[in-house]
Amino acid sequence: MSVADNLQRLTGPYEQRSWLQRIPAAWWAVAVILLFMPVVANDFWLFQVMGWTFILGMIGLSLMFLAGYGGMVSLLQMTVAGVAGYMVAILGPSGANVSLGLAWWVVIPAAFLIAAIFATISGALAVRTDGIYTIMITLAIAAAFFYFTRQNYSIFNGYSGFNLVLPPKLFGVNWRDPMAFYYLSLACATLCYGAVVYISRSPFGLALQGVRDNPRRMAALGFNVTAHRVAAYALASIFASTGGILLVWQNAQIAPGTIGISAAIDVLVVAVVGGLRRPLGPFIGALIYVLLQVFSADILGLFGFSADRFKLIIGIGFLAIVLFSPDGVLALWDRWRARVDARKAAETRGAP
């Protein structure tokens, strides 16, 4: 039997199954839980916990896309999200006098476009370096934008920022209502996750992963390494901008503190704790981060500490993940499943 016949025999049954049949049962269970969560969860869980989880997950997803598929660790993603959020506040209606009050169908596309331009220009500067230098350049850009927004009053309204930045009431729905906002953020997170999965399997995504693994060889094959990396920054800005706009609508405000250095580091922590290798990782890391921060007072109270020690818990958890599972929480799950499968295989071989 030829190699082609063997490949057809191995891949034939898989290709004959529909995409619905290829989705694991666990994914269907998670989908059902998320869709019907408003039936059992209160407004606090829907709006504050899950809504914030989806938002942080999307911003972390943009970092995962750059680091996991492009090999570029960027501390700029919270800043990109902040640019989109600021554009919504500046161009649309808000409680500040400097806002222009334009219609939503102008504001939202403009926010995505301006954030993409910002990310593309920043990426063009950052991709010419590697490793720690990329991290330092993106951190420097994030710090510069933070201090610029804090000191500029004519456009960014300085230290006070913007308040009363509310989502438009489309289809007669108040999208800041906890249930409506939950489904809105869930839908956006699902679309962003699906987009990253699709892009990773597309020719561009495969070429980007080749650039990550061996840029010299990809350049020798005729690929423009710099263009692929800059395009990755532009694509990642879409996911970060989506999270940034939702974050502004959730808080109904934005200020320089929203995009500070601490927030940029938090996005890195979220992505690393969940896992930088798969798109699901940032959402897992975001859920862990949000639960720890929301319930930090209760958790720390059990050990006699104050809620101000929240960052200490996050730091210890981050160090533990980096030391014992560099690929994040998802790697621990994979190891556990591998042990279970190996044990079952050993029991099957030993059965009479």
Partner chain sequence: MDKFIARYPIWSLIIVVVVAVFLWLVFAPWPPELVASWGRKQIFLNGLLGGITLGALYFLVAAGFTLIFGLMRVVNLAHGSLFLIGGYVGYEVAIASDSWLLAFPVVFVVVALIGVLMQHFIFSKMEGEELRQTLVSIGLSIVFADLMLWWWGGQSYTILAPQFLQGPVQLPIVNTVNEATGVTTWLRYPAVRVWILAAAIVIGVAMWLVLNRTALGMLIRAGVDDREMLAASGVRIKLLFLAVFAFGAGLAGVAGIVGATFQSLSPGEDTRFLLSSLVVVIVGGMGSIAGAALGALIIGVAEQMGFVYAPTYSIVFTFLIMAAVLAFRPQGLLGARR
Second form
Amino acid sequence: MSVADNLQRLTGPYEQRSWLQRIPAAWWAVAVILLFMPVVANDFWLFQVMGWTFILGMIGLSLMFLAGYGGMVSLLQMTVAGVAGYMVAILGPSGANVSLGLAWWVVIPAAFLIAAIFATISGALAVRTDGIYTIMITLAIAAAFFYFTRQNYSIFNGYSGFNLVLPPKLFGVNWRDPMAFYYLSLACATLCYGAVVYISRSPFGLALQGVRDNPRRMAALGFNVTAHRVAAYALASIFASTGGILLVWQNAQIAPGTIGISAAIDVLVVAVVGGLRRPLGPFIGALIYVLLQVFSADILGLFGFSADRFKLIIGIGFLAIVLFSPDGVLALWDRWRARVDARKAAETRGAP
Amino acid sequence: MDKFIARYPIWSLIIVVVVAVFLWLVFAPWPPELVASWGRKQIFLNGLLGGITLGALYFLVAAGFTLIFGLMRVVNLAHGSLFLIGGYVGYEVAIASDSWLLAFPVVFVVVALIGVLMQHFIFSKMEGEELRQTLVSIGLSIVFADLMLWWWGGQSYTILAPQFLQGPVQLPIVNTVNEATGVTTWLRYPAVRVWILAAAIVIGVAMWLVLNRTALGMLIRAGVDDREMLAASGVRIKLLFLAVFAFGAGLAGVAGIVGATFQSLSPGEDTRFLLSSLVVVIVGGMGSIAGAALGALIIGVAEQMGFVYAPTYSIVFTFLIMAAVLAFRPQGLLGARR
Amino acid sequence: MNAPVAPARMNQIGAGQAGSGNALELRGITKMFGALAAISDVTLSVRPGERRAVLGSNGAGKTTLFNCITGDFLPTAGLIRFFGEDVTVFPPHERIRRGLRRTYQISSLFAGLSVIDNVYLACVGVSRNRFSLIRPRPDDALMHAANMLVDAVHLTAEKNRLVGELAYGQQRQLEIALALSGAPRFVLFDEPAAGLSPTERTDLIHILTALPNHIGYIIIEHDMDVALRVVESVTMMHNGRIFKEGRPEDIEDDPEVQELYLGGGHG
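Having seen the form predicted on its own, can you show the form predicted together with the partner chain?
Every chain and every other molecule in the complex is listed next, the one we just looked at coming first.
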């Protein structure tokens, strides 16, 4: 058997069709719905519901990347997003007079860079220990940053934070206009999602999954396990930062409350409810979370509760998922599909 | 001790000097130059004592957290909720019965029972699945927090200390010496805080004694070191786990009364005390009672001193301590290397 | 596909150069676990390209010795040189990158990945592409190397199967492929024949003897038939110490060894 034959074998199941052809029909349908949603949906849906879903999904995606592929459940991702968002507010123009008012082409790269540095340093601290410690350490770091922004007025403008943080009017478009913001966040979310899917099969992504499953063996293959984990934190910061910057633009403000402990927990809830094992999970989780949040008054009203009990619904829902379907609603979907397939198979076998 | 001095002569010297300077700062009257640069001695002493009593409170909360983790490997992120529940229930009992002391046994039993329910119906069903247990505890903390907000609302509650604990006591520490008259004033400090500190020390020592001097303690320590062996030895491990969970939870509840007495209770305090517990055990070492005591002392003092001398950066001190420990001794100051 | 691999093909695996002096040199290696010495004062040197067996009963400290050499444990005392370089305190990955390899007694593969992905990962680990975010292209050099290795351990037909689905013997063969990735200069085989059928053992002997000459190895093996056929020297360990060294035929005939080891029901 020649080498050429081997290559054929290897690449056979992967590359016979072009990547466009390999996308299943359901995905095309989703793409069409998302692209043409502005035709039917009103501004509230585009801006509040979908925009927020994409943002939350991206921050959740950065957690999914670390947890699903790297085995590191980090509660730091909201904080990383917050660092990027704060940098946009601090370096760029805002309503607070501690802002520097630099140009957007300085501000945005700087925001990504500083958030990445923050994530790298925090990650380096968090990976000093293994397993369940990660969740505790990242929670403690997230809390420390939250309290710091609340105490510090010279940089972070303390309790009140920053308001009037607006996106630059690039190409003459007002990016806070609901339709423009919808497409902007959709594009960012799609890019981040695509990047995670692509990277999962790259040498780095494969190695990260190897580190998750058997770190000792990975070291015996020549991988620096610690460096790989820290690098994953740095890479995940890109997705979180994208979400964080969009979040500031959407709210036009950022304050310590944006990155508080409950926000950090919300990101975990979103990613777990959707499913930590697949990049799609956080987006599904985010959609469920946002819909519940937006319609909590109506939903709770059905059961005779006041709208204040939104957190109770979230908490109980989260508990139910963790107790009964730890891999999230995507796993529920898989199970349902498997059952339907099994029934179909039984019917076709029974028919002749 | 001798071994330590022989092995690390320079470190020993530094430690001796630091301790000497510290004792001098506490007990000697301050010369005017020091007062000029650092403020009055009273401020320093208040910061220090406030830190130590805060540390005592942190210890009460963190001790249960670290014990539960050490034995069962459950990272119970609903531990802060148990603290807050304890405080609220303590408030209700104290109001209803007009007895501060009665609140303690009632709260201990009630919160311990909640802990038993959590362990029996939830955590024991997913033993070994650390992440899932932690996620469940997060879910529980969300639910508890909202239920408490529903019932007790957003206002803050304070439990009044009983008559015999109100007012200050005089401590044998010099506050100032009047140059002209030579009259020495002694430091006066709220009695209730002194008593809580004493109680925390008693509880800490009692826990240490139980862990190190009794058969039950030996079982628990054996379980911390090697759980498989404990399971194989035929001990009724389920009962042991329930007992430890109940004790840890009850302690957190009792700490809630203490917290409500010298600070106050409001929504969000659960997270605050959960976080302080996390930091305390990260610094002190997971699963170690002595580590929890040391960590609580360090964090309590750092927080209060930071608050007194650098209010805008006080949280940074706490964080830097944690980061330094993680960087140089990731298992914690008194934690066992795994 | 079970025919022995042509030496020419095997020689393409690993172009590491044999340095001067010893490939591996241990001086006074001691490893304590608490008060218990798992190995004590082990001094040993292996020439480049030399093949050696380490024999001894269970608990003689053989696997601990491997763990010290690869850096999974830091020795309590002693010095380790790898091709002249002092690697005593190096982390495992630094030693691997210098051409040291090992297999594990209990298969520790990535069960959720395919055979080719496992080997590819091993090739990536000792390449400069460790942090690459670019997916391998069809003409990727590392993928090419991985394919050669899969062929070399006779797993071509199983290439795209998940490792968890492989038979036990096939997993052991894959272990060896992982250990031969990149440019190995010295390999530690930890009981590669354990649990293999007689046919698979013959296959293993073929694979080991077909290795390029410059790759030396140490093999821990209970099966004397395998061990003594693929090595040129033997070290006997007992209770954590080196007990005897010599050529295979001398060791086999040594009465003391027979008493201790061969007579001990292990043969």
